[in-house]
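What follows is a single chain, given as structure tokens, in the form predicted in complex with the partner chain.
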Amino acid sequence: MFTFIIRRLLFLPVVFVGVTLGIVLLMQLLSPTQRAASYVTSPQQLANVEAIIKRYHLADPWYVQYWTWLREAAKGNFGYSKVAKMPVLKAIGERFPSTVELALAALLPIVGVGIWFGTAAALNRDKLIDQVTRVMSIVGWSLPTFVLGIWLLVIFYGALNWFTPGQITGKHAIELANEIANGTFHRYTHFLTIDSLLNGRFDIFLDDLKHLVLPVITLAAVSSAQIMRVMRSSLLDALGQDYVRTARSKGLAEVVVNNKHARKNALIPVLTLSGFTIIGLLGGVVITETIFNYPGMGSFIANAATQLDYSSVLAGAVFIAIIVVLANLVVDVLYGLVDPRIRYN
């Protein structure tokens, strides 16, 4: 197991070079003027495009640009993000904690609801709960995030005014900014939930949780539908296997057969899917973030890509690649725990 993990981690530098080189080469398909477009935001700047190309070395050959970037990256300088308006590493440091908070808050309902309903549906095949689950999964699966998000916003913010979009209400934002400036609120971890608790600000903690409700419902409705379907079909498949029949013929109680013998095996594809889900959530969820004005990684990387923000795209891609490798590693390790047949030696 240990050598397997090391082997996987050694793969990271290869991914780093592959991803960054790929992006640098892709950017060469654009002319220096096209690359200068991200610096030109008002018609007034149009007259200075030539000077901008010169100032930011946009016409240098690709290997010079790549070498400059690598050299700076080795020193820990990944460049300035034009989209985030701060150094790229700082931007990731600011946004990733928010994304992790949202991802963790969403993961529990996504996986919990998915597994619970999927199991109930499989065990009660063609009964009411199965029919309901199937309808729920089809609706959830086919409902576009932006439609559900806007509905939730209109109902729970517009009509009822229960939940506001953003990460924190205006009043708390002002208080927090003043307290941070005065040194009375410390940002130990950059996770707002944790920091508010560490600073004894339960009101801010609750406020942050409250702001997670609508995005979590939106994400859970869509993503749990997938898990529900996979769980149901995988469990049905397992229930028809010989070893389940054997377990039953041994006289084991139905609960034990279902939970210990069938469900454990049925969880393997769910685990894979959950791995992909968490990768997706950690990489950011653009539409949900935009609708609920949630400052996560998704909108950052999407904006960087559309605005050709070179440094952010490079660093963002490296970051996502690392998450994908690590999340896959975790899922692979978990396989071994769930299924004793899988060993990595």
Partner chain sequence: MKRVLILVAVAAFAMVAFGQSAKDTFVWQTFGGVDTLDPAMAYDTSSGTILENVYEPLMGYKGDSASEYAPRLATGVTVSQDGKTVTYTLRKGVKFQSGNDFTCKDVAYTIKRDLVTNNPASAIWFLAQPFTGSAANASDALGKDATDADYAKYWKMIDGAVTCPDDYTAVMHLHAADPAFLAKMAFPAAYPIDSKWAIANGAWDGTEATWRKYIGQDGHNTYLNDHASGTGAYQLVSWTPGQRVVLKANENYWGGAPAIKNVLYQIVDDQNARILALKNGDADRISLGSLSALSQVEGLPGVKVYNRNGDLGWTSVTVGAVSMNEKIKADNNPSIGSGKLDGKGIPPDFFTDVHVRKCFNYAFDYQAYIKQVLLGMGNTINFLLPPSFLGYDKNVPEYTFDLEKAAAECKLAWNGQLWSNGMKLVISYNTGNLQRQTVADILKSNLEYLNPKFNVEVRGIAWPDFLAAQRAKELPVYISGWAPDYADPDNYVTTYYDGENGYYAAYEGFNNAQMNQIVRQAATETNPEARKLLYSQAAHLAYDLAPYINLPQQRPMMELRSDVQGVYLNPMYSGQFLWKDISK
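Since we've got the form predicted in complex with the partner chain here, give me the form predicted on its own too.
Just the single chain follows, nothing else.
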């Protein structure tokens, strides 16, 4: 297992080069002046764009530009974000914790609800719970994220005014900015929920949780639908296998047969799907974050792409590629924990 993990981690540089090289080649469609805009940090620099072009070799062949970018990236300089108006690494560092909070809040209902309903449907085939689950999965899978998100906003924000977009309300946002500037609010982890608790600001903690409700419902309703369907079909297939019939013939209790033998093997395709779900959540859910004005990675990269923020797009793509490799590695390791028959040599 250790050798397998090391081999997968050694694959990271290959992914890094492949992703960054592809984006750098695409960026050759832009003029040197447009690419130089990603390194402009003040209005004064606009008067001397040629110096930036010369410094970063933006008028040289693509391989010279790529090598220059690699050297700067090794120093931690990924450029300046026009969208966030700060260095790219700092912008990602500020937005990724928000994305992780949303991902963790949504992951439990997505996977938990999907597995529970899928299991219940398979164990009660053609009964009421099975019919209800199939309807839920079809509706959830067919419903576009932006439609459900807008509906929720219209009902719970527009009509009822229960939940507002964003991460926290304007009042708390102003208080938080002032306290951070004064040094009275310490960013221990940069996760707002955890930091608000550590600073004794339970009002900000509850406000943050309240703003997570609608995005989590949107993500859970859509993403858990596919897990329901995969779990149901996978468990039905497992229940018809010879090893399950053998376990029943030995006199094992039905709950032991279902949970220990059938469901454990049925979870393998669900783990694969859950891995892709985690990748999507951690990489930033563009539509959901945009609809609810949530300051995460998805909305940041989307805004960077629309504004031709070269540095932010490149760094964001590298970031997501690393998440994909690491998440797939975690899923492969979990395979061995769920099914002991799986071994990595």
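Numbering follows the first chain given and starts at 1. All values reported here derive from a predicted model rather than from experimental measurement. Note that the rigid core is defined as the largest set of C-alphas that superpose within 1.5 Å between two forms.
- For the relative rotation of rigid parts between these two forms, the listed residue sitting on a hinge is 61 (options: 94, 201, 61, 299).
- Of the two rigid parts, the smaller turns 35 degrees against the larger between these two forms, judged by C-alpha superposition.
- The shift recorded for the CA atom of residue 307 between these two forms is 2.6 Å, with superposition on the rigid core.
- Once the core is aligned between these two forms, the alpha carbon position of residue 54 differs by 8.0 Å; this is the C-alpha shift at that site.
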